[in-house]
Structures are given as C-alpha cells and as structure tokens.
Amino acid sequence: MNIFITGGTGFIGKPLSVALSGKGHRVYVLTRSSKNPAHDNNITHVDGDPAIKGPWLEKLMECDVVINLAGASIFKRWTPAYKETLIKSRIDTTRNIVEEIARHKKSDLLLISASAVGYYGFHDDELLDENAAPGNDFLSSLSKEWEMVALKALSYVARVILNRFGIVLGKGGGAIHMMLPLFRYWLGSQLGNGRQYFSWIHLYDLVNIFIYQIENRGLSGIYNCTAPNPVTNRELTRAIASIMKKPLIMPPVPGVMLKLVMGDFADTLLKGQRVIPKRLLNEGYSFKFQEINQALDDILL
C-alpha cells in the first residue's frame, strides 16, 4: 500500500514509518523541510506545512491509508497563545485532509487520525471505555473538536479510525524522556496526592496498533490505544524510581506549583484519566506490554 503520514518526523511517526516500511509498504512522510532525506528505499519526505494547503495534498490523494499525527506537543505550559497553537495545529491539519478527500472523493482511502484519552475529561478513578461521554476542560473540547473535524471524511471514504492515545511511553522521548532527568538526580516525586491515573502506552504497542487496523480491513471507529493496566501517578514514580535504583526522597510536588509552571497543562498532570482500550481486548489485540514494570524495564534497562 501507499501510505501518506503527518507528524511522521516525530517520536511516534519515526519508529511506524520504519515498521511500515518494513511490512512492504511505501510511505510518504510529510515535513517542513526534507533537506535530509530518509534512510530507506520505502520511505519518502513530501514537503509541507501540514497546517497550509500546499502540493503536498496531491501526493496524499495519491495514497491508500493517511496516517494524521500532526500536532504541537501538548508537554508544554499552556498560555492563551500556546493554546491557540495546540488548536490550530490538530484543526487546520485534519480540516485540510478532510476538504482535500471531500474534494477528490476518494471511496477506497482509509483515515487514521490521532486523537487523545483527554477526550474523557477527569472522572477521579472510573474507568473508562470508548463509549464514554466527553468532558469539558480544555484538552477534552479540543480532542472533541478533532475527532468532529476527522469524522466529516466519512462521506468519502472507505473508513476512518480514531485513536485516542494514552501517554506514549517509548525509548528516546516523550513523558519518560521528560522525566529521567528528575529521577537521576534524586528529584523525582509524585505529582500532587498521586492518586490520578496515568493511562500509557507503550510505543511499541502503538506501532503495531497502526499496522493491525491497516491489515485489518473490516475495522473502523473510536480506539482508546492504551495498555490495559492503566496506573495511578504514586504507583508510576515508584516503579520508575526502583527500576532506577533512585530513592524517592523528596515530598509530593504540590499542585500550586505546577500551575505556575505548567498553566492550565498542571490540571491534566494532577488529575489524569483511567482508560481501558476495550474495543482492542474484545478483538483479541495481544498487548506485549500489559504492565508498567514490564514496559519501563524494556525501556530504561
């Protein structure tokens, strides 16, 4: 298959251009700039702004699968500003591909577009599935508004596939590549009463989540892509701090001063989410990292 990918110069879009690339399929990756060309005889840089209509949509109606990622980081203090960059760089992006395919109607395209558990808002420790109602903080109307934008190709298309992405645990970036310098150093704490849920996935399961929805082609609708063993914030900082061998010797981080270095982003980080990916379980999806030790020691051993 052709497969046109967004955000594929990215920590998650990296390592499944290369896994794609290595099931046979020729993959266009879309960047601001393609000075340095990939590595890999299946692996194409189209420039672009994925935010700007441009040329490079007549490469992405020339494909089979469109793989949407793009989007600033959300890993970042939220102001006004930051806020309206978060939104306009997941909006602007699907709402391009969305009108480029309405445009082409392209019956036989696939879609997979990101999106995040934020969806859900904060729900203390129920759990959560993809049927669950949306919230209404920020991070929830902003993956609601996504998801709206990505669902309008539906008319058009063979199938589109929404993932909700748990935090993405992997090897060389992001939360863990965050964190590690923390707990180097004997900083390493729990974030304000520790008892918010962090639901995670490993990048590996990630990958392969992508690569099963692509094969599999009766597939199509919401997916929460996170390990079935989703934890709470106390429970993550001990098992990174024992895999370390770092002593968790400093108190809780309060949740005043996260506020004031993360803006609005503290309120994610202290109250969290616990999702399950039901849908995957039910189709028999086999997880190769179902618990927080397991996946941390693949990543920090």
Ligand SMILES: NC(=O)c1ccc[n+]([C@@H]2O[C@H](COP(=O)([O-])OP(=O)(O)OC[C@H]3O[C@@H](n4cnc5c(N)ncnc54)[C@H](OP(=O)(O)O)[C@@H]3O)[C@@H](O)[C@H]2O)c1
Second form
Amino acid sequence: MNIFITGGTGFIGKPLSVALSGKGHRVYVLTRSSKNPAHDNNITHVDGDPAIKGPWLEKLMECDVVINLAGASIFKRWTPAYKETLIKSRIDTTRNIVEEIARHKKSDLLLISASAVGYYGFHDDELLDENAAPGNDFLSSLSKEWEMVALKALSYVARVILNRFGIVLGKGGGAIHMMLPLFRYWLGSQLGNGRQYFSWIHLYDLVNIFIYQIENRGLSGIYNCTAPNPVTNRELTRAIASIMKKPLIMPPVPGVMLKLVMGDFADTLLKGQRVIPKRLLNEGYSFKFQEINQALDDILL
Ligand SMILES: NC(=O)c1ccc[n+]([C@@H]2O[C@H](COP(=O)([O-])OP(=O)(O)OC[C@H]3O[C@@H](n4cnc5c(N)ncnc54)[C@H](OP(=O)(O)O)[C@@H]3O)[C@@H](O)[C@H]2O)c1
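Given the form predicted on its own, corresponding form predicted together with this ligand:
Expanding to the full complex; the earlier chain stays at the top.
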C-alpha cells in the first residue's frame, strides 16, 4: 500500500514509518525540513508544511492510507502565542487533509488521525473508556476540535480511525527522555501529591496498533491507545527510581512551582486521567507491554 504520514519525522512517526516500510508498504513522510533524508528505499520525504496547503496534497491523494500525526510539541511552556501554534499545527493540518479528501472523494481511503487522552480532561481514579465524556480544559478542547475536523472525512471515505494516545514511552525521546536527567542527578521526585494518574503506552505497542488497524479492514472509529494498566505519578516515580537504582531523596515538587515554570502545561503533570484501552482489549489485541515496570525495563536497561 501507499501510506502518507504527516508528523512522520517525529518520535512516533519515525519508527512507525520504518515498521510500515518493513511490512513492504511505500511510505511518504511530509516534513517542513527535509534536511534529514530518509535512509530507507521505501520511505520518501515530501516537502511541505501540513498547516499550509501545497503540492504535498497531490501526493497524499495518491495514497491508500493517510496517517495524521503532525503537531507542535505539547512538552513546552504554554504561552498564549504557543497555544496558537499548538492549535494551528493540528487543526489547520487536519482541515487541509479533509478538504482535499472532500474534493477528490476517494472512498477507499483510510484516514487515521491522532488525538490524545487529554480529550477526557482531568479526573481522579475513575476508569475512562472510549465512551467517557470530554473535559473542558485547553487540551480537551483542542483534542475535541482535532477529532471533529478529522471526523468530517467520514462523509467521503470508507474508514476514519481516531487514536487517543496516552503518554508514549520509548527509547531516545518523548516524555521519559525529559524526566531521566532529573533522576540521573538524584533530583527525581513525585509531582504534587503524586495521586494523579498517568496513562501511558509503549511505543512498540503503539506502532503495532497502527499496523493492526491498517490490516484489519473492518475497523474504524475511536480507540484509546494506552496500556491496560495506568499508574499514578507516585508509582511511576518509584518505578523509574528503582530501575535506575537512584534513591528518592527530594521532597515532592510543589504544584505552584511547576505552574510558575511551565505555565498551564503544569496542569497536565499535576492532574491526570486513568484511561483504559477497552476497545483494543475487547477486540483481543495483545499488548506486549502491559505493566509499567516491564516497559521501563525495556526502555531504560
Ligand atoms: N508523544 C506523546 O507522548 C504523545 C501523546 C499524545 C498525543 N501525541 C500526539 O501525537 C503526535 C505525534 O507525537 P510525537 O511525540 O511523535 O511528536 P514529535 O516528535 O514532536 O513530532 C511532531 C511532528 O509534527 C511535525 N510538527 C512539529 N511542529 C509542527 C508545526 N508547528 N506545524 C506543523 N507540523 C509540525 C514535525 O514534522 P517536521 O518538523 O518534520 O515538519 C514532527 O514530525 C502529536 O500530534 C502529539 O500531540 C503524542
């Protein structure tokens, strides 16, 4: 198959492109900067900014599957200007794709678009499956709009899949990469009261979920892409410290301090949601990494 990926140069997109190429698919990766060309005969970089319409949309329409991952990183201080970047890089990108699909009405196309468990807003410890209601903070509103725009493609194509990712854990990048230096220098500690839930997924499982969805032609709709066993921030902190053999000597990081440093983004660290992949489990999808210790062993050892 021909597969087009926005955000295919990123932490998730890169291993996904390689895995799809390994399965014999031809992969087109859209990028605003092709200074890192793909070192794989089945992967071609396409120049373009997904938030701006351009010739890249012609290549997209030649493909059987479109995977939409592009978006500016949320792991930064959220100033009002940066919030605009977070919105534009996702909503304009998705709108451009859907408008092009509408123009061509390519009914056999599969669109898989990213979303996040931030959709559900902040909760205590109740279990949230795909039917739970959205929240109303900044990330919830962004995820809701991101999904609504993508869902408009349903009028024109056979299948639309929305993947609500948990925090993706993998080697060499993502959230864990940002936490490690603190633990390395004995500065790791729980955030706030540590009771907030952290819904995570190993990058290996996430990549395989995409392949599962592409290969099973009957699938469409919404999926929580999280491991079956979310953990609290306290459990996560203890697990990392134990695997890295570092004592936890620092007091919990006070919420006010995080707020000062991170702005509104601090809320996503201090509050959380306990999300379960009900649909994947019901369909018999088998996770390689079900427990946080297993995932961290694989990533950190
Ligand atoms: N990683 C996680 O834990 C996690 C959790 C939930 C949801 N997600 C979502 O999953 C998607 C992929 O995540 P990731 O961790 O792979 O992200 P990433 O490593 O930051 O990569 C983001 C990709 O989006 C493109 N991009 C970055 N800024 C952009 C902008 N301002 N305008 C247009 N395109 C831009 C980049 O492509 P070029 O620079 O090559 O153009 C890059 O390939 C994101 O939308 C993210 O919100 C990730």
